[in-house]
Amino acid sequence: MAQIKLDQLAHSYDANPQTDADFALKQIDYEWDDGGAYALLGPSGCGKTTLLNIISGLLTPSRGSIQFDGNDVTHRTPEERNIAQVFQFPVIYDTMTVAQNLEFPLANRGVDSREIRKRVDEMLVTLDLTDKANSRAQRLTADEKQKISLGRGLVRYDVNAILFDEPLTVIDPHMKWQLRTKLKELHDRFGHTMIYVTHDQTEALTFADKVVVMYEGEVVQIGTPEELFERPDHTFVGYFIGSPGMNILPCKVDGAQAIVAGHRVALGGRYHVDDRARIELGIRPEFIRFAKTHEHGLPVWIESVDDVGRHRIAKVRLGDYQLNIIVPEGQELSATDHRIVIDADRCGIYVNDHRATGVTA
């Protein structure tokens, strides 16, 4: 395992980049803890795989350096970095059996035959492939082949890091849940530094100790799942994390109040922001409720209500703006006179997409 440090790292696929827009990966400075479990989360084209390939050594960055345990490995190959990488689609030897595929990376490194047998047997059980141990890989299904690919990375105990590039794409939904759980168990057991690329927030939040959220080549926030949900640093994080995502409403700010669609909304602190900037209020659907009969609240009208099982999602309109509200199961909604209450302490004010700091009284 290794501590991985990214020092002023940036990458462009252009030969002569001139502006930030020319960079697929904008500058990042960060230290990945030895033995940590991380996820790189974001939409397609945001720079996740570029960053992963720089860490693995498949790509040399345009700027900056990368260090493993204080040693500069910027120009070293993946083999020299001692990295295991699992790709989106299976990378295995079809003519070998399942067991032989798992043995191969260990035999290549001169591991004792008894130790190889022990690790392979453990991995076959872990991946539920014991009954296929002697089957040729070419006869297996796509998800079974990807399980072998995962096993080839996980069977090695001596790696500095294990990198996963959307490894569960070809796996059926139920098996995805099982393998995510198994990956987490293996991380807890062996303490490998693991970095997992995905565009699926459920995969990221259930696997990682810390999630690196990326947007348009930039790392916009690094935090625990709780931090990303409770306090998004960027409007993209608020919108991308959660189902449904955070409501983002244009507003003006007057001290400890936001003015949204002509209505005043109490905030948890006082804000001093530049009126010339783009100012928005962010509030998650979980932190808005319908007012009780004795409460004033903000006037809205309901456009639709979707039942998703454990709760309902009400789509309401406040002036010209639509927002979502989580309605607890069993709560009745009156046919008329709808008003909502927004939790002041859960509101965020965003200036040009970045969270502003308020001053509490």
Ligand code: ATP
Given for the second form:
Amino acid sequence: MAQIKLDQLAHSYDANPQTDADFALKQIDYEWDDGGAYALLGPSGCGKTTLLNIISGLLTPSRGSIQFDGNDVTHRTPEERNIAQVFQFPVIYDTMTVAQNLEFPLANRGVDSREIRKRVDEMLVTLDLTDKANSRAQRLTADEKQKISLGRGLVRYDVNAILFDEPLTVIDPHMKWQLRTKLKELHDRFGHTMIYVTHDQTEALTFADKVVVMYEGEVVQIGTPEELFERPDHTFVGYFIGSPGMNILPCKVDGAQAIVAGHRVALGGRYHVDDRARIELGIRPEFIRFAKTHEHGLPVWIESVDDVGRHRIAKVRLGDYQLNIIVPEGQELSATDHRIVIDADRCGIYVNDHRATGVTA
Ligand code: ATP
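Now show me the form predicted in complex with the ligand, since the one above was the form predicted on its own.
First the chain shown before, then all remaining chains and molecules of the complex.
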């Protein structure tokens, strides 16, 4: 296992990049802890696979360097980097049996035959494939084939890192949950450095200790699932994480108040922001509530209320803006016009999409 350092790394598929927009991966400097479980999360085309392929050695970055435990590996092959990779679609040998597929990466590296037997048996149990050990891989379902692919990566205990590129896309939903739990278990047990690419926030948040959120080629935040929820550094993180995502409302700022649709909203701190910038107030649906009769609040119009099981989601209109509010179970909603209270301490002020720092009194 290794600590992986990215130093001023950037990549453009264009041979002569002219502007920032020509880079599929904008500059990133980061140290991945030895033994950490990371997820690379973001929408299609944001640069996740590009970054993963640079770490694995399938792609040479146009700028910067990559180090494993202090050694520069920028120009080394995946084999030389001793990396295991699991791709979106199964990479297995159809003519071999399930057990032979799992043995192959170990035999190839000269691991002792008794040790191979032990690890393969263990992996068969882990993947729930013991009864298929001697079946030819070509007879298996897509799920089972992908489980073998995962197993082929995971049997190698000596790797510097295991990289997963959307490995559960072809797996059915129930099995997805099981395999994700299994991966987490294996991570806790063997302590491999694992980097897992996905565009699914549930997958990222349940698998990773730290989530690297990417947007348009840029790493916009790296944090624990809790940090991404509690304190999004970028409007995209607020919007992408959470269900529904953070409300993002254009506003002006006046000291410790924001002015939204002509209404004043108290903030948890004072802000000094450049009026010429694009300024927005970010507040999660969890931190807005309907006012009690005696309370002041902002006047809103309820457009719809959806029951999603654990709670309801109210869509309300505040001036020209639409907001989502999570309504706890058991709370009555009667008339169509209401007042809402926004939790000042949970408000974020975003300047050109980046979170501004407020000064608390
Ligand atoms: P997905 O989830 O769809 O796989 P991603 O987040 O992994 O997307 P990348 O595949 O890294 O994104 O792509 C980032 C950008 O680089 C995209 O605009 C894509 O079109 C472009 N790109 C990727 N591979 C190449 C290539 N070989 N040549 C040119 N452009 C590429």
